[in-house]
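Shown next as structure tokens: one chain only, the form predicted alone.
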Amino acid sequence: MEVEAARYLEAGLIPEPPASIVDFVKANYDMTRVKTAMYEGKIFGVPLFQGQGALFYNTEMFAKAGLDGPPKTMADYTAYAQKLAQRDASGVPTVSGWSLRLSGGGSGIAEKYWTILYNHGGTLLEEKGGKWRAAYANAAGRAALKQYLDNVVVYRTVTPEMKADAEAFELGQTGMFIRESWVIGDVAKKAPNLKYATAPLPKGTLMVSVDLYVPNKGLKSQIAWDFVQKANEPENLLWLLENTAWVPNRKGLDYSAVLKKIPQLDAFVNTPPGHVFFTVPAISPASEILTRLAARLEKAFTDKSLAGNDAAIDAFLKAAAEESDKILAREDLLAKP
């Protein structure tokens, strides 16, 4: 179930599609993508398009710090950030080696930092009988904010001041960032001689499904579900693709044509063998749940007091994470230890 959807089903608020909607989304959608248009077990919704991250490179930056190619490991992500940064003469960074999501508000700080964790092995999330506990207060959550304050605090790869995501990216002021593919629209809009290329993260990324529902019954929900139905034809989602750049759902579509004019969308449509995608829980809480760990990330990116200090950092962890299962349980969704 897609997560703002979570409460709009809860309240009885959406009705189940007919049931030939159903067939259809059997018939096309494997279970990843089903799964955020359910709720208790039954299909409520039809997939459309998903945003997911990859990584996003200036190729002519890479060149002239010598890097052939996209970083393979989380190591080489600070090792790489550390070669493409570029400062003054009194040694302030001018151009960003990785431009860290570090500022901006809302949830979405958590979820790169999320995408980060993951590839350091770990999970912001679990689920256990059906329930859910914070899982991030442990080494591989060390990691990932252990990364954030190498780079910001430690080697000064990036700061809170400079430009940063899409915009840094299309200005030339950072030498790669991690993102969803409808930056490959923007830059083809503002910055369409820029030189650069894409790739996948090492094991996996956060997905987020945007789904469609119809919250009426009725001669008119049909008309509803027919435009549903419609916008999910083949032709009308590589349409999707090719002037958006978000990524159909849909399973057995034909990239081919779309992909010799936008090269750039390969690392998003042929991940590699064993590349996971996981997603935001489908629960209400989730986006409180976010939220309020990204202020507490937002003022941990920057504390020097952090850097260098495993017992420090997993302080801050355990405390938020005791926060992260408060919620839990007041929505009586903790899980058991």
Contents of the next structure:
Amino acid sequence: MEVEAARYLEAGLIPEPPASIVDFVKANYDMTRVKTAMYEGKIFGVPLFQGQGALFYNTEMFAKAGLDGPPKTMADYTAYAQKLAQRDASGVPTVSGWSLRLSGGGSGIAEKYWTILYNHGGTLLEEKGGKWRAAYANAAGRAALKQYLDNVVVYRTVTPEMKADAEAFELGQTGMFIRESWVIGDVAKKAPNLKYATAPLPKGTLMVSVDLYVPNKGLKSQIAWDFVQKANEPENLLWLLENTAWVPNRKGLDYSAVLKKIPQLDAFVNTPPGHVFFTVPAISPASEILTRLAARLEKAFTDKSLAGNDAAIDAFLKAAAEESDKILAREDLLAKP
Amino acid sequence: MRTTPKWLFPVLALLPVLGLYGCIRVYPIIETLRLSLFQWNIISRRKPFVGFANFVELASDPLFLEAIFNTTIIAFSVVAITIPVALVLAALINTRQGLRRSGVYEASVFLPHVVSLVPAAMAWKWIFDARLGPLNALIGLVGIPAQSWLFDPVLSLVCLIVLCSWQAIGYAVLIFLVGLKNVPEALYEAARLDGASSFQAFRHIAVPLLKPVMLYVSVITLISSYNIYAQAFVPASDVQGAPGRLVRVLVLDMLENSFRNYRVGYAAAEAVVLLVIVLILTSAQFRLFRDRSRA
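Other form of same protein, the form predicted together with the partner chain, not the form predicted alone:
Next comes the full complex, this chain leading.
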């Protein structure tokens, strides 16, 4: 269930769809996607497309740095970043090795941290008996934060002042970064000559599903449901993929023709076996937990006193996790340890 | 024959305006006060009464406390910069009244006040840019190393103070100019006859007479500085994540709690705290200026 949709469903503002739509969803989507459109065991919407992360890397920069393929482990990421970073005569980085999300406000910082945390073997929130608990104040959480600090403070493969994200990638100002598939469409528009490839992350990625709902019943709602179903026809979903690079949720689609035109989509539509998609739990305080963690992380990423100091990192994570748990407790959603 | 009471017409004439004022000013304040005692997520039909729980939580909320601290530093600094600078600029412009280009001086000083907040903040974001900004290029000419204006915790506050002062000064100058024009010329002439210099006349005649104007300008500047939002949000917020550290201010924290965290009651409690702060500071300013004028 999408976090925001859950609020509307909780308030009774979204009615159940017709039985034909429920059958359509059950028949055409795997359970991970179906769950994103379910509330209290019932299907309310139709999954359309999803945001999921993968690595984007500049193949020319990789070749120049003597790297013949994408990093395979999280340790590789830092090692690669050191090789990819370019500096001026005074040692100040001019091209980042690995563009990390270090600022910008909002929950995005925490979501990106979560992806790196997951690939270190951890997760942000864990479910126990329908309730939740912060799960990042541990070795995996430390490893993930340490990786940021190593890159920002210790090796300075990236600095907060540098251009970041897709913009930096398109301008050739970073060697690699992790982002959703929309970047492919953005690169096609803004930097069509950029030589790049994509690769799946070592263990898994955060997946945010975009689902369609119809907020009322009646004559016009049937027209809306018809549109929803039409939008999810294979030919329209493939058009969506080719033109926006957003990955459809529907199973059994034949991507071969699109992949011939846009090979970079392969890392998104053909994830390796065992690759895990995890998602933000559909609980009302999810945004607040992420936003508050993001506010703390934004400061921590550049905090020199944390670099190389495991005890300080652990204390930081403990305080942050306590705040997350406090929010869950306030909403009566805190699981017992 | 019954005559219409004299008060009826003014009351009827004022009713639409008072009604409008009540709807768009008084009602939202009362509703905010009421909401601060409830827990509500904007969508839900459930809106449980929680008493002062929101206020109790605020007292230990690190983000709220950081927002109060930052906003207070910014507001007081903007007032401290705006009043003297605007007064001096107004005095200088006032000496040029009636001459050619005097309107140009007024317009150029007032221009930042009428420029939309977002484009202005975007322009300053570029000025403060650590890698491509003209400010670092400028200080580089005198051998000062480039600074991370929008990332350093102290410098990012300084940047906001500069940006807010730049916008506030134009309005303050305009108000001071009106005040200066109302100072009777005879007082300056008497001072000149007594041998006072221009500065002495300004210091001992204009400044004391401008105290009511100063009170107005300082109250308005302080209130608007406590309400800053776009100036803090625009230089730091970007889906690309760069290049700015978010300076948390009160209004930004309120918006985040209302529309990102869906905690409207909690955000309303923040608004009530802001209201109380502004009321206390405004009354303190009135007291300060009144006491001094009596002394």
